[in-house]
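We begin with a single chain expressed as structure tokens, specifically the form predicted on its own.
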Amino acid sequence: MRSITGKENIEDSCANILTDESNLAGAWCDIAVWPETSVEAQAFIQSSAKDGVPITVSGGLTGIAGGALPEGGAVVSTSCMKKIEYEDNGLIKAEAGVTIEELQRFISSEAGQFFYPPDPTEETASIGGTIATDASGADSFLYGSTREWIQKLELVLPSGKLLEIERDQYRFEDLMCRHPDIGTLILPKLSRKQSPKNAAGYYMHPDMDLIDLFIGSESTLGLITRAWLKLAPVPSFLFDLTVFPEDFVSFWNLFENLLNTGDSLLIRAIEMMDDRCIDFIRSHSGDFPLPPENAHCALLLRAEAWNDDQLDEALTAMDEILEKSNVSSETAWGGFEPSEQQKIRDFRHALPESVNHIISEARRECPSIHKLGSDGAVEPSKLREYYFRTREILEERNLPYVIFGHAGQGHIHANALPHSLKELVLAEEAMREIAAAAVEMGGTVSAEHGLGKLKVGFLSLMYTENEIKGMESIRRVIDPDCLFSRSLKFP
């Protein structure tokens, strides 16, 4: 197991472990280790627990909320844990350091008749990290988040105990679950149901499976070392379509018509880019396709079919919906060919990549600047209201911004683009107000990226004091000294 000790030695030889996509500055630690096996990780965590050393878990470092950035103590990186195996019947056993890109490549060569549905956007994200945040990608409209596709976990508890938790093995009954190696866990009674797509705080449902407590817990309850992932069969047909409405009236008509298609169109994903996104892409052109000249905004759709009849029905339904919504198909991109699908993927990825570049450039002038993006979600039927409220909050502060995201799930990202300390402060205020607006509409402050350092304070917008105390009680049963992810302190 590779290890480096000493704050200065770490900064000199592996400073990358102190940064992630959040662009937050100031992270540091006294020791960094890269275990290659679960046993090595267990031994180190066991030793750290005896000495009271805080642990921060690090994976692919693709997080945008700063959850993997340490404030002293030790960092345990899973990036060297790369073993992956195919177990029959559409089940993959993968260690925590395997990236989404590596997983997809392995599936393609060893289990080509299957695919991994969560498909988080960031291909360099680690499996462990995506489980820790219950990550989701575009296809989660149909297939759900990472949680739906986890059969079993191997993890190291903060005490150093190595154990496996399998789905349908332990459940909460009347808000209580007893586990021989963990203890008795009691869920707080919630004043309202958690949102269907939610990554804020612990997953809490009265009769839930124990494994779901660890999924999305942001490494506050232990280190995930290995996971058994369920796969889904590849459909007969998969087609992507990007249309470019010429005004918002047409866009919202199209969006709402798509939500009400019924079974005639088996939709995997509905995503959006607003007018500022289109302008932003045009002004920051790179090696990616540019939108048509008259495009005002964009709606990206992916759908599947399992036979010829279903495909014909889907294509007919799509034509009817476009015509009904007054959206032209002449400027649309799309098709069944991998080249067309790649074009849309490149276009989709171009926006966040360009945003990251702008933030990096701004940091050269003002090192305190970091990425600021909302992660709230509401019921899809309320998305139009939530979208325009989000715009209003940003424009009241005269902030540059773009808004895009998983529209089909009522989940959008408003990315503020501050260029000064004054704008940074205004953007932080705006993010909190946008999060509060989502909660007021019955939604969540975080739907897929977790809270991390940046948004853990938003938890009190969404939960009562007693509910947060209940989460803290669960945490203290598993980690009495709060050694894991100490920077993620519940408010």
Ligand SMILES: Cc1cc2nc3c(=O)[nH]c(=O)nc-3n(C[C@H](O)[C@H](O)[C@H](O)COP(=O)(O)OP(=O)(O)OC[C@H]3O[C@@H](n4cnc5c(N)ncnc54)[C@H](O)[C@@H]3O)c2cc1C
Contents of the next structure:
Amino acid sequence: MRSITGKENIEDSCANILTDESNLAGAWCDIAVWPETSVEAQAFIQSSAKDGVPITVSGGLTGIAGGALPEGGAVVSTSCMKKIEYEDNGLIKAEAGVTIEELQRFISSEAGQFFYPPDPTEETASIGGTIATDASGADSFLYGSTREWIQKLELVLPSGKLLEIERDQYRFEDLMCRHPDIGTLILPKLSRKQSPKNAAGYYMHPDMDLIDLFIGSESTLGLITRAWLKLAPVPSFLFDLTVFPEDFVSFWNLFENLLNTGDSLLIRAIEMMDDRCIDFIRSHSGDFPLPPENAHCALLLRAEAWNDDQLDEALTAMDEILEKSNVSSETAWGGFEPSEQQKIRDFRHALPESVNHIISEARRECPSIHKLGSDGAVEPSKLREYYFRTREILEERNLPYVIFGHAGQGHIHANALPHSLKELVLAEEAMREIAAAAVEMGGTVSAEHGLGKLKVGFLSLMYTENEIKGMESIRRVIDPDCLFSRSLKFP
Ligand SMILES: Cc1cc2nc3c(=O)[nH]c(=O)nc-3n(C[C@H](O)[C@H](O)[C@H](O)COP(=O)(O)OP(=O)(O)OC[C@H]3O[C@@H](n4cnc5c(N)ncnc54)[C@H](O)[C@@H]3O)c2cc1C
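Can you switch from the form predicted on its own and show the form predicted together with the named molecule instead?
Full assembly next; the chain just shown is listed first.
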């Protein structure tokens, strides 16, 4: 197993493990290791546990909340754990370091009739990282988050114990679950239902499956070394349509009409980019297509059909909805061809990439600047109200920003783009207020990125003191010395 010790040696020879997409500065560690097998990872974690060394787990480092950045101790990187196999039972067995891109390539060569639905846009994300954050993507509107696609996990617990947990093997009953190797876990009673799309705190439902506690636990409950992934059959037709409404009134009409389509249209994804995004993309040249001249904002729709009749019905429904919403299809992009679909994907990806670029540029002038994006979600029917409240909070502070995201799930990212320390402080204040606004509307402070280091303070906006204490007790059963990802999940 490759390893490097010494803070300076690590900074000199593998500084990449000290940065991720959060752009947070100040990460450091004393030792970094790259296990190639679960057994190597286990041996290292066992000896670290004996010596009381804190551990940070590092995957593809595409995380936005800084969860994979160490604050001393050891980093265990999964980037050399790359084995992947197609099992007879239709599952894919993948080690934690396999990236989404590698997985997709493997599936198209070995099991082309299937696909793996979780697709968090950034294809260099690792399987382990996407499970630890319960990542979602555009298609989660129809297919749910990563959680839905995990059949079994192999984990190294903070104690160094290596174990497998399979779905339907252990369940909570009346908030309690006993596992011979883990102990007795008791869930806190929640004062309100968790949002359907939620990445803040642990997943908690009174009769849930034990495997679901580990999914989305942001590495606070151990290292995921391997996962058995479920696949979905590829539909007969998949079509993308990106329309560019000329004003907000028609955009919101279209959005709300789409939410009420019923069965005539099998929608996979409804994504949005607001007017600020369109202006921002226009002003940043790159290897991506530019929106039409009169576009005010964009709505990206993806739908599927399983036979010709269903396709005809869907296309007719789509035309009717566009007409009813007063949105023209003349300037729309889309179709069935992979090249059109790639064009839309490039367009969608251009935005977070350009935001990251701007933040990196701003950091040259002011090193404390980091990425500041909201991740809240509300009921889709309340999205219009949440969107305008978000905008108001940013505009009250005169901050530059863009807002985009997974509209179909009531989930948007407002990215503030601070250029100075003063704007950074204002943006931090705004992010907290936006998170509180989501909670006030019955939603969540984080729907997919997790709270990481950046937003751990938002937990108390959403959970009571007792609920937080209850989650902390679960963590202490599994990691009594709090060695794994110490500063994550709880303030
Ligand atoms: C341009 C861009 C677009 C994005 N779009 C989306 C999106 O649409 N949806 C979405 O959900 N996310 C999105 N993200 C965020 C990011 O891709 C996801 O959070 C992803 O799941 C992180 O995976 P990773 O392997 O990079 O994890 P890392 O960044 O390495 O780590 C993230 C967290 O997971 C933990 N972790 C990593 N591997 C393991 C493991 N094997 N065992 C236990 N814990 C582990 C880390 O300790 C850390 O807490 C986007 C990011 C970028 C840069």
